[in-house]
Every structure is written in structure tokens, then in C-alpha cells.
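First, one chain by itself in C-alpha cells, the form predicted alone.
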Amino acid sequence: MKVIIDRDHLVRSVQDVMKAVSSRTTIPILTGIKIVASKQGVTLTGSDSDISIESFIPAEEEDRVIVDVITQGSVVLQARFFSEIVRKLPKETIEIEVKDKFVTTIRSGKTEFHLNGLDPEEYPRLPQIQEENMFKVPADLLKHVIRQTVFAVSTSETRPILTGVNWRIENNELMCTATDSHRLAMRKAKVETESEAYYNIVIPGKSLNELNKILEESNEPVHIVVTENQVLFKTKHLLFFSRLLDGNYPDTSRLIPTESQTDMIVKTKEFLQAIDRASLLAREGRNNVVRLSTLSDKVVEISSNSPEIGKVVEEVQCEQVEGEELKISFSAKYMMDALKALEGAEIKISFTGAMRPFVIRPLHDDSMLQLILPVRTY
């Protein structure tokens, strides 16, 4: 194999497709990255076995040659020595030539790197998905989706299921919920699905969080193609399969109150910084709990104590609070979080008592919601 590329698409694609390799695995060859060339142009691969990332260099693109293919052919290289070379290297292009043996040579200018290449044949085969079944969602609407539910996943593996984020799809609409029991997130988007499909599927968190950084904001479609076990997302020049997780998600709608007894809107950001105020003293003790208690129809009281250190108190004016007396404990992080989520300047809460989980709503906007269990503190 022998080709020249422009240096500054492969530094781009092998930064897409690192996201995928992992120094901790027991499969060795799976530590590097899988260059195969083709007249088409040069396809990178790198993979976990529980994410696949596939990025693929055209040769042409806007009448620009950006690959010449002089010899097709393939080699896998080690990712943490070939990506921080591409990286480094001085000049515009890239000759990348594997001799005997996968002896691979790149050079660039007066620089010249030798790689012991491995042999592509033993790299493990992506997964051939049926496109039968597929749904599209603009870029920009998958990264708010992704960005707005992933971070209420649960990180302890007692259950697994709980760290992917569930989706569904339904009547052409998206629903992602994601909840570690403490918090949940949820979030609805209208997607574009072939017919009239129905899935029920949990994507790890993991694969969502380097989905998100590898997408760009743009509003090109993202084709989801979903199978029994893997979902494959796929843009222009770019696949990236992640495995499903097995098993049930639980059924989250009952958790989420109808009514409430105490309703108060805010402007987003004021309610934020002063939550993030009260947190400073919070954040010392082991619990990060901060208290809210009504004072008025128009006025909320955020305060935190931590008996070592001191305490603070904090109004805060509201555009309206209705309904009855409050006081409330609740983990400031997670108050922080869901507000950081949310789009929108004001937002409403809806409590149903002290000790019942709360919902958490940009003012006019029912397509997402956040819930949090308040804390006990006595």
C-alpha cells in the first residue's frame, strides 16, 4: 500500500476514530487503528469491541484531491504512536508506504517515521447492518438530545442497564430518558422514521458522550440504523457503531408527578448562579445539599450549612410562587446539572411536598423535563 494525504483530514480522522480505541483491552491488535486504501479514498477504523468508529477520507472532495492512491491496501497501525506522529509532522502531506511485513514508513518532508505494522486480517470484521431500518435526526437536535439527557446516566455498574440512556421511538417522535434513581432527564424530539416504527433500545452512556464530541453542529441528517444488539450512526463520512445494552429499562412515566402543590417560575440563570453560590459551602461537606424555602409569592430562599465551615443565605426574587409553604433539601450538583441542561430564560418547578421527587420545565416548552429527588435532612 502506498499512498499521499492531506495531513490535516487524517489528523481529523484519526482523532474521530481514537475515540474509540482503548489502551485497556484484551484484545491486542485492537489498540491500533485499521487503515485500509481503496481507489475511493482511505478508510480509518478504530473500535473496543463495544464502540466502532469508521472514518472515511475521500479522494476527491470539492475538486480538491485530498488522497492519491498509488497502491491499494491495508495495515493496522499502533494508535498512540501513529496518531501523535500525524499529529506532530511538518508539512502539508503524508506519504504513508507498508513495505514486507507491515513495515510501514511515513514521511513528511525530511521526516521519516518505520512503524511495525500488523496484519489487517486479524483486526475483527465490523458489524454488516441491514438498513432496513432507519430513522434520521438532524446533527445539531442529536447533540442537545445527547447533551441534555446523557449526564443523569448512573456510573455504578449494580445496574447496568441504568447507565445507558433509553430510547424510544413512536409516531415519528424520539423520547430519551436517562436516570441513575436519584435524577432523571428526559427529552422528546420529531425524528424522520421510514414507516411507522417502534423501538424500545439503551444506548450506553459512553458511546453517546464520544458520539457527541465527534459530531459537528450542523443541521446535515444523521442516518440511525438500529439492530438487535447494535446501533450504527452514520454521517457523510463517518459510521460509529455502539453496542445496546441488554435487558429492560424501567418504566420511567410513573415516576414523573401530574400534579403539584407548590409551583414557582424563575429566570434561569439568577436561580443557577445562586444555587452555585449556596454549593460553595456545600460542596465541603460529603452531601452538597442546599435548602430552599418560600417566603412569598415572589421571593425563594436558598441557604446551606456546613457546621464545620459556616453557612449562606440567599433570596431570590421569582417571577411568581404559588401554591403552598416549602422548605426542601435537594443535592445542589444535580439542581446544577438539570439547569444547565435546560434551554429557555425561565423556567418552572413543581414541587409535590418535601419528601416527593420534584419536575423541573423550561416555561413554554414541553419537549424536555428533569426530576429530582429531593434529600432527607433532619
Given for the second form:
There are 2 protein chains.
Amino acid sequence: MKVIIDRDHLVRSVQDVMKAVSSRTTIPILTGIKIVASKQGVTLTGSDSDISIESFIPAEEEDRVIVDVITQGSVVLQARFFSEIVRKLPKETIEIEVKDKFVTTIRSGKTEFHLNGLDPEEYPRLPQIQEENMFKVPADLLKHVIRQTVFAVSTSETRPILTGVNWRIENNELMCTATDSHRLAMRKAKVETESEAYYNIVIPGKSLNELNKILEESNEPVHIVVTENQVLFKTKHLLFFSRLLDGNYPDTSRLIPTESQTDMIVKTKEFLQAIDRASLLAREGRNNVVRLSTLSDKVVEISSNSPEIGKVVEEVQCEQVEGEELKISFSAKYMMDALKALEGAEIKISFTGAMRPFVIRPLHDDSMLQLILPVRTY
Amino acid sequence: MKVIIDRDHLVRSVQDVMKAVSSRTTIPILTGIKIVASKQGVTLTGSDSDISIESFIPAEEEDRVIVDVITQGSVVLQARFFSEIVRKLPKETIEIEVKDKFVTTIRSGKTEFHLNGLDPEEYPRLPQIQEENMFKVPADLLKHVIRQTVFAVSTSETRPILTGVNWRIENNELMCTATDSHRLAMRKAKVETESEAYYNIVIPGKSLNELNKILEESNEPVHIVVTENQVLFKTKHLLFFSRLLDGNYPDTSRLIPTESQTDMIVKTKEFLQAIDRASLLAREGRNNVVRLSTLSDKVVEISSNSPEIGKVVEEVQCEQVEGEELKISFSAKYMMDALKALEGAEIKISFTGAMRPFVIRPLHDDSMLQLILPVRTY
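Since we've got the form predicted alone here, give me the form predicted together with a further copy of the same chain too.
Below: every chain and molecule of the assembly, starting with the one above.
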């Protein structure tokens, strides 16, 4: 294999596939990046066996030569060194040549690296996915959907299924749900499907976090293909594979209350800042709990008390408060996560009593909701 | 004590004194910030007993009221909470009121914190320093002098005196020297003294690093007062005290070679980048060592070899090479530290053989030098 390649394109591709490479893998060859040069261009692959990322650098782009493939072939190079080397090379083009025993020469200007490569035949093959039942979501919408749900997955392995986000696709609608059994995040979005598709899958939270990092903010469609145990996200030059979680996701629809006893509308930012301040002292005490009480004249009081350090009391003027009086305690962290995930300058919070889960929604928007279980404090 | 104080001024002062507060202190009251309100304004103090920082907020500044002192007094508040609270308060002014048993109310808008304070009488007193024998250095020059020397102090406590930077003031010249016995950094600067002052002190590296962070880039003079075991740096509203290290600093002048066998002049940035690349592989191997060899035609070769990973060879075109041929090995890290510390687009490196320390200087500037001991590699 011998190629001459544009440095900036290579740096970007290496950065992308590096997101799948883990230094703590038990399979030594997965600490490497697989490089394949064909007539069409160069393909890089990184994988930690849960996530695999493939990035393609075309030989030509907009009539400009990006890769000059002199001899086709392939090699696996240590990801950590290869990525640092290409980033620091002095010139705009880089020559990569694989010689005897996979020893690889990387040349740029008057700099010459010789790296001990590995046999690409030993690199695990990526799943072959039939691209039949695919659906499309614009990249920026996909990033939103991920960010508004993934933070609520469980970090504990006691119920592994809850470490993923449940995706259900039905009637051209994607519904994403994440819960750690103390709070729940849900987001719906319209998707373009080719047929009457129905899926019900659970994608690991970690995979979605990496996907969110790698996707650019654009309205370019991302093609999504689902198989029995894999999901593939496909953009112009990138393939992102993730395994799916085994098992049935719990039915969460019955958790969401349909009625309410107390409803309030507040300015999102002002409310978030008040909770943030109240949590300054709460963090030290019992599990970061703050207390909310309705007062008269559409005012609610946010308070928190840590006997050793001190206490804080704060009044927030609501836009509207309707229904019964209420005193309720909840995790400040969950509330802040939920408020940051929602869109819109104003939000509506619907309570069904001090011991029942409550729901936070943007005003006039049913496509997303956040649910939080209160904390018993007496 | 009761004051109404401008939030932005308070936030900045708290940030400054926080640099001296350590959460790992064995003296509980030092986890707090001491606040003293007098007719003239409010003084904040933070200390970890090695470093103490005092910041003064004047009652008025440029005809604007900054602090309204309603009742004089003092209190000590937990630094960690107090600093976060003042940063997150909603309005531009903050009311601080100390009540019974040092319980302190902090009010801003509709937010009210009650913090358990501590008795300010228990807070250690700062050293009283006679401001007689002081000298002056502009803040930006002082920051340069610190950055160009402090990185070379020893991080090991086997010879505690080497964890500090030696400052010698004589004939209106300040000479700063730091060494960890493998490399040495020296910087001279003119200073303004009031009398025929002579000092020879050792300031802990950690203190100088904190001082560098707290000083703003400006040409305002910093007043420096030296006593037997303390040094005080004084700007308009800030006092920075550091203890001095006990013991005699070694005489380093005889380490610096006065003659040379090989001299080369190189472009600083190009040379730094070449060393950086060579060190990519060296880092894994024997102590980050790279090799430099003179070739013909004013070219030097930089190379490094890590048998398991690979090797790198790189040619650098020098502006000038004079004297004997040379092959020498040295720590890439020390060389990069030295090159980053020096000023100027071109530097001169003077070697006295492969086993002797060599000296790096900016071209046409004798006020600073870096010295590195080579590494034996055979």
C-alpha cells in the first residue's frame, strides 16, 4: 500500500474514528486504526466492539485530488501514535507506505516516521448490514433528540436495559425514552421512512453520546438502518455502528400522569437559576434535595437547608399558578438536567400531589416531556 | 457587620483570595475567607499558611460607591460556599449581614442565604511587614520573569531548596534562577530599588505560580518587600504574602559553560515542532530522549527510536552551524520547556561536547538562558 493524502482530510477522519477506539480494550488489535486504500480512496476504521466507526476519504472531492492511491492495500496502525503523528506533521500532504512485515513509513516534508504496523487480516470485520428498512432524520434534529433524552439513562448496571435509550418507530414517528427509574425523559420526532416500518430497540447511552459528538450541526439527512442486534447511522462519508441492548424495555407510558392538581408556568431561565442557587448548599446534605412551596400571588418559594452549613430561601414569581396548594421536595440535579434539556423560554410544570411524579413540558409543545419523582423528606 | 456591596467587585476579590485557600488544610479556619468591613471598605483574606492573599474593595472608586458599610465588623465564611454563592446571586448588589453567633445573611433580590460563620478572632494574623526596603517591578515583566524560570524548579522534596526559585537582587538587577539539577533556567531584569539593596532569597515555586495567575498583564508596578522569612508582593488593591524557603541555594554560576565547541542558530518555532514530533515516540521509551546529530550543509538531524513502536528521523535546516561535529542526546521535554520559555524568533544553542551541559539563549539577548544536561545513551 502506498498513498499520498491531504493532511487536513486525514486528520479529520482520524479524529472521527478515534472516538470508537478505547485504550482499555482486551483485544489488542482494537487499539489500532485500520487503513484500507482502494481505487476509490482511503477508508479508516476504529472500533471498541460496541461501537465501530468507518470514515471514508474519497480520492477526489469537487475536482480536487484528496488521495493519490499509488498502490492499493491495507494496514493497522497504533491509533494513539498515528493520530498524534498526522496532527503534528509539517506539510499539507502525507505519504503513507506499507513495507515488509507491515512496517509503515509516514513521510511529510523532511520528517519520516517508521511505525510497526499490524496485519489487517486480524482486524474484526464490521457487520454487513442490508440497507433495506432505513429511515432518515436530519443531523441537527437527531442531535437534539439525543441530547434531550440520553442524560436520563441509568448509570448503574443493576438493570442493564436502563443504560440505553428506547427508540420506537411507528407511523413515521420516532419516540425516544430514557429513564433511570427516578426520572424520565421523552422526545418525539417525525421521521422519513421508506415503508410502514415498526421498530422497538434500545441503543446504549454511551453510543448515542459518541454519535452526538461526531455528527455535525447540519440539516443533512442521517440514514438509519436497524437490524436484529445492530443499528447503523450513515452520513456522507461516515458509518457509525452500535450494538443494541438485549431485553425488553419497560412500558413507561403508564408512568406519565394524565391529570394534575397543581399547574404552574415559569420562565425557564429564572427558575433554573433559582434551583441552581438552592442546590449550592443542598449538594452537601441529603442527596441534593430542594423544596418547593406555593405561596400566594403566583409566587413559589424554593428552599434548602443543610444544618451544618446554612440555609437558603428564594422566591420565584410565576407567570401562572393554578390548582391546589403544594409543598414538594425533589432532586435539584434532576430538575436542572430537565430544564436544560427542554426548549422554550417558558415551561409548564404539572404536579399531582407531593408524593406523585410530576411532569415538565415546554409551553404549547407536546413533542417532549421530562418526568421527575419527588423525594420524601419527613 | 452589615454592608451592601457591588457584586462584580466582590466576585473578583473572592476569586483572588480563593487562590490561597486550600481544601486540604489541617487548620479548619483556613478553609474560610475572612471578611473585614471598615470605614474605608471591605478586606478579604485567604490563606493556606504558605501563601496569604489579601484583597481590598474600597468604599468608593472613581466617585462611584462600591461598598456601603452600614455597620463595621468581621466574620469568617466557608470559602467554597461563599465563592459559589456570590457568583450565582441574581442582582448587582449584595447585602451581607452578620448576626448572633456569626450566622451571616447574604441577600440579593429575592434570594436569601443564611451561612454559619466562624469567629474572625480565630483567624491567624498576617505577618506585619515594615515597608522599608522595597523594590518595584512592572507586573507584566514580573509575570515574564516567573514564567521563564518557575517551570524548572524541582518537583521532588529530596532537596527542598530546589523546589523554589532563587532571587538575587544586587545593583538594581534581579537575577532569578531555578534548577532541578537536570536543567536550569535563568532570567535577569532591571528593578527599581530605593536604596543599595542586596537580597538573596528562595521563593517556593508554587507561590510564584499562584502569583503569576493572580497578577494582571499591565505595566503597573508591583511593590516587593523582603523580610527574613516572608516576601510581600503588593499591587493597588492586593497583598500577596509568601513564606521563603530556608537554607542556602547552591551556587549555580559555575555550572554555566563559558566556552563552546559547537554553536548553532535555529528558528525557534521550527526547531520546537521538530523536537515535539520526535518526542511522540520517545515518550514511551527511555525517559523521552531524542538525539541530535550535525550533518553537512548546516543541517541537523533529530531522531528517536522506540523499538516496539517505531522510529522517527527529521532534518532541520539551521541558520548557522559552527564548530565541531556533534552527536548528543537529551530530554525532549526539557528542550521543549526551554524553547517555550525563551523569547525571540531565533535561538542560539552552544554545546561543549556530548557529555557536557549545553546552553540555549535568544539571539542578541543576554538577559535569559536555559541550560540542559545531556543524557548518556550508550
